[in-house]
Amino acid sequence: MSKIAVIGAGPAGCSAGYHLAKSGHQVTLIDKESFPREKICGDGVSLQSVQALSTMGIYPQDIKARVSEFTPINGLVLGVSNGNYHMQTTPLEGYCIPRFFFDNLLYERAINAGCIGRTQRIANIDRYHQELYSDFDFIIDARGVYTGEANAIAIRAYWIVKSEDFPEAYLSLAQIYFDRSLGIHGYGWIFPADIKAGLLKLNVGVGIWLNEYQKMNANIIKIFDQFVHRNQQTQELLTKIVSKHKPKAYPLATALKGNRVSYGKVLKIGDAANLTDPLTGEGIANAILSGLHVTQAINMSTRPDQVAENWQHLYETCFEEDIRAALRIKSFRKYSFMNNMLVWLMKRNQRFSEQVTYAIVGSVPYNEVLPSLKH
């Protein structure tokens, strides 16, 4: 068995640590912060992420029993800020959970599987090259977006409203809205994050691709405010807010074509490998699965020099086809009228509506939706 350093204890790193330790490897799980620790994000856990988490023996009912904030999500509202939208429910549930709780649960799972935890900041692997390369057979780079190629930016805020002031039909729905103020490919969201004592906590945010953001004459907070005042749903919520938190921004490393994920002993996974969904910004599912597949690459290799090649092959086999399909779908939206047309088609064709919804929540591959968009 091998001695392996996993650098970064987010979902990707914890998944790799869990599977490697379960396989009998000696794993040191290194993170720059001690757990539990805060992380800024949209808080959503998609259906695909729920399925991926089952590979670590983590199920929604177990999480719900352990955390104080947990909201089931069983449908999607997809629309544009002018009020044109479509609602589609799903038979299976995802959920919203603060990353403070979620990441800590994954970290505990990895430690209980046998990983040795270490708190250490390793911003540059090359700086620690001699120590890491002499002490470990392989180095799993799971340091997140800051070591991947950041190509999008998001911002989210928490709003608190009275649950009676929020439509009951929307209490278990994720809302996603296209808006011209966010660029061609940008979107805004409203996620129900928690309901307690008559109060509803909402995660409200926007995501923008950097190549479009750089052309805008405004900072991310101003753009967020523009979306809030243009969108009909957020306009109504503004008049009912009990309290709200200051918006916080964070970068995203969305998927790239032909990405290189292995360099000798160093194997990139999760956001470090740019595995975040290029349409929705959801990164948990591919992060978890990349931890599983990099473990398979190590376990299936008969010689150490095969590992990097096998991980690159598994990355291309397991992720590349869907990434390419997602990027092609993204290219269809290069004209703003396509967003309205997408919603129009969903309203008129139930099967198409289900396909699009299930693709967004991660239970249908994008390459199965792509043919219907071409026709």
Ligand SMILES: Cc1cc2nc3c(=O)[nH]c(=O)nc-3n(C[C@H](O)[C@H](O)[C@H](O)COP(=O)(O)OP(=O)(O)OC[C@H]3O[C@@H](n4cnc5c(N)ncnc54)[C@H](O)[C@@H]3O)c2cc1C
The other form holds:
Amino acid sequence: MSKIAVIGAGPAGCSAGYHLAKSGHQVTLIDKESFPREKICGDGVSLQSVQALSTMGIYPQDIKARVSEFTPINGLVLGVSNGNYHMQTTPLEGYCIPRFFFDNLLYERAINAGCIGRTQRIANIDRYHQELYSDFDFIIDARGVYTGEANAIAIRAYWIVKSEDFPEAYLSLAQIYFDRSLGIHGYGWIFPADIKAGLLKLNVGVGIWLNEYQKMNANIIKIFDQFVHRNQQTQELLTKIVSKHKPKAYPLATALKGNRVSYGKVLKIGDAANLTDPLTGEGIANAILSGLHVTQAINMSTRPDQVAENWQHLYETCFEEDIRAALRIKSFRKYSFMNNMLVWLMKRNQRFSEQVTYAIVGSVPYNEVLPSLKH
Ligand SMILES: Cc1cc2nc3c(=O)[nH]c(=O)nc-3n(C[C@H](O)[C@H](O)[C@H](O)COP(=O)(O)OP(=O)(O)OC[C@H]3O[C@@H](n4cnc5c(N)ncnc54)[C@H](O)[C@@H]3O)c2cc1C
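Having gone through the form predicted on its own, I am curious about the other one (the form predicted together with the ligand); can you provide its structure?
Below, the chain from earlier opens the complete complex, with every other chain and molecule after it.
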């Protein structure tokens, strides 16, 4: 069995820590922060993430029993600000769970599986880092976007409103709106994050791809403000806010074609390996799954020098096809009128509406979306 350092205890690091410890390795799980800690996110736990969580033995009943703030999500409203919008239910429940609680659930799971937790900032992983290189057989880099290649930026705020002031039918729906002010691929969201004592906590945010952001003449806070004042749903909510937290921004590392995820004894996973979905900015599912697959790469190798190549191979077979299909769809969406057209088509074609929604929540692969138009 090997001695392994997992650096970063977000969803990717906790998943790797959990699976490695369960398969008998000696794992030190290192994070610069002590848990529970905040992570800026839309807090959307998609169907694919729910499925990925089951590999760590975390099921919906554990969320319901052990997480203090969450909302079940069973449908998606997809629309264009102040224009067309469409609602589609999903067959299974996803969740919105503030990351303060979600990540702590995963961290506890990894520690209970046998990981040794340590609070330490590791700025550089290179062969001159004597402790890492001499003490550990493998180093898993799960430090998130700052060690990946940031290519998008997102910002989110928590708004508290009275639940009676929010449409009841939308209490278990994720709302996503395209808006010209966010570029062709950017979008804004309204996710219900928790309901308690008559108060509803909403996660409201926007995400933009950096190549489009650089052409905008405004910073991300101003763009967020523009969106909430332009979009009818957020505009109405603005008049009902009981309290709100300041919006906070954070970069994203969305997926790239032909990415290299290992070098020497360092294996990159999660956002450090640019595994966030390039269409939706959803990264939790692939973060958790990459923790599982990197464990398989280590366990399936008969010699230590095979591990890096095996991880690269598993990364390509498990993730690349979906990444390529998502990037093809992204490059096809060249003009903002196509977002309107997408919603228009969803309203008219039930099969297409289901396939787009299920692809967004991660329960069907992207390469099944376009063929569904033929039905
Ligand atoms: C605003 C926003 C909204 C988003 N919304 C969603 C969403 O709704 N659903 C979704 O699925 N995804 C969403 N994402 C993407 C998602 O947050 C990431 O894909 C996911 O967190 C990646 O997990 P990770 O474990 O790879 O990295 P992280 O969650 O970033 O974890 C990295 C860990 O490494 C630690 N660390 C960093 N540097 C060091 C260091 N030098 N030394 C030691 N430790 C270190 C950090 O403290 C952290 O705990 C969003 C992202 C943003 C920015």
